[in-house]
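Given next, in structure tokens, is a single chain: the form predicted alone.
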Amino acid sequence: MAGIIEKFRLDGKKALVTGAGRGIGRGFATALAEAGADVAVADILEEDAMRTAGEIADATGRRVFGIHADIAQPGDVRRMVAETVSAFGRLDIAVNNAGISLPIKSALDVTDGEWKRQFDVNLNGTWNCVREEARAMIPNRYGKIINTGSICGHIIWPTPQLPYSVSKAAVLHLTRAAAAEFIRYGIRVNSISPGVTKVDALFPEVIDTFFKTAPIDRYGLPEDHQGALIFLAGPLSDFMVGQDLVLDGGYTIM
């Protein structure tokens, strides 16, 4: 019988990560490969996807390849999932990490176009992915779908981020609704909600706001979210359905 450490291994599993060219997504793709999975690295920035895939493959020896895809485009998502299944033979783990945030501004200054783009990526894009990934997993009667939420889906951030917060709250409810429907096929859908994490796209003023309240004395790093991902991706979380893991340095308990 496998010991507890072996149960965290993902040897032979086939994974897809969106928004994986950099930041948290890159950390997720790296962790999956280090745990033994083969990984498709998808990103709207093709150069980032290809570079990251090559670096992870060199470091881990796993089968890793890059895919250019805009998750807001259903056709791109269908192609992305199809290419992954074609390359690997099946899809076991799907991590829907891609997302955007509008610059911090008053809700009254948000344009119709900005509002639409925020939801086209964060909510509609995540839905596009969940739907196609589930279709690929159903024949195997098993799979793990992990969405990236945000603490802003749980709380109201002190500085104005209304579109982003609402889009992430919708992602969390999408996670719960999809989990309830797809568990009948053996597919577990859960999510991870990062707190303030230092990545290239992080607005500097967010860090200042974080430290005014957070009980911890540092911001997060992509590596801080890898353990939760590996848990959700493997068999030890098979009894977890439609849940959200918050990793925020304690910000939301204050």
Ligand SMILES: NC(=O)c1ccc[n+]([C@@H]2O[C@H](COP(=O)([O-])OP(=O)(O)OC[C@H]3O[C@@H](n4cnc5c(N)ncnc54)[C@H](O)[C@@H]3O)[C@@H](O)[C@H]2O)c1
The other form holds:
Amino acid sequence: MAGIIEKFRLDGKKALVTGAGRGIGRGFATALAEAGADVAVADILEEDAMRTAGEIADATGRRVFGIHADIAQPGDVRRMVAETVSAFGRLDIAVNNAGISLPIKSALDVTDGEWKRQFDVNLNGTWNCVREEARAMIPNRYGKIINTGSICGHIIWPTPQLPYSVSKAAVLHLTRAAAAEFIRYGIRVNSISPGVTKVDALFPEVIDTFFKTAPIDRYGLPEDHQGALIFLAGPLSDFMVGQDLVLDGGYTIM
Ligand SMILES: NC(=O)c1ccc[n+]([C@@H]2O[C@H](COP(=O)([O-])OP(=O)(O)OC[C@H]3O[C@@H](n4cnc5c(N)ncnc54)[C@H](O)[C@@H]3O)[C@@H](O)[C@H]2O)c1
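Show the form predicted in complex with the ligand, please, the one above being the form predicted alone.
Following is the full complex, with the preceding chain placed first.
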């Protein structure tokens, strides 16, 4: 019988991570490969996807390849999932991490186009992925889908980010609704909500706001979310359905 540490291993599993060219998604893809999975690294930034895939493959010896895809385009998402299944033979783990945040500004100044793009990527894009991934997993009667939420989906962030917050709250409810519907096929849908995590794209004002009330004395790093991802991707979380894991240095308890 496998011991508890061995049960975290993902040897032979086939995974897909969106928004994996950089930032938190790159950390997720790296962790999956280190745990033994083969990984498709998808990103709207083609160069980042290809470079990151090559670097993870070199570091881990796993099969890792890049896919250029915009999750807001249903056709791209169908191709992304089809390429993954074609390369690996099946899809076991899907991490829907790609997301964008509008510049911080009053909701009254957000244009119709900005609002639409925010939801086209964070909500509609995540749904495009969940739907296609579920379709690919149903024949296996098992699968793990992990969405990236945000603490902004739970609380209202002090600096104005209304469209982002609403889109992430919707991702958390999409996670629950999809979990309830797809568990009959053995597919577990859960999410991870990062708190402030240092990536190149992070707005400096967000870090200042974080330190005003955060109980911890540092911001998060992509590595801080890897352990939760490996737990949700493997069998130890099989009884977890439609839940969200918050990793935020305690920001939301204050
Ligand atoms: N960094 C934080 O503090 C923080 C906090 C909470 C939640 N998040 C969430 O974590 C996720 C990852 O963000 P990050 O902080 O690593 O930022 P990031 O910008 O470094 O990474 C996001 C990645 O997604 C890709 N992407 C954007 N739009 C895409 C699209 N339409 N199709 C495919 N790929 C696309 C980007 O090219 C990028 O590589 C996002 O969903 C974000 O909302 C981040």
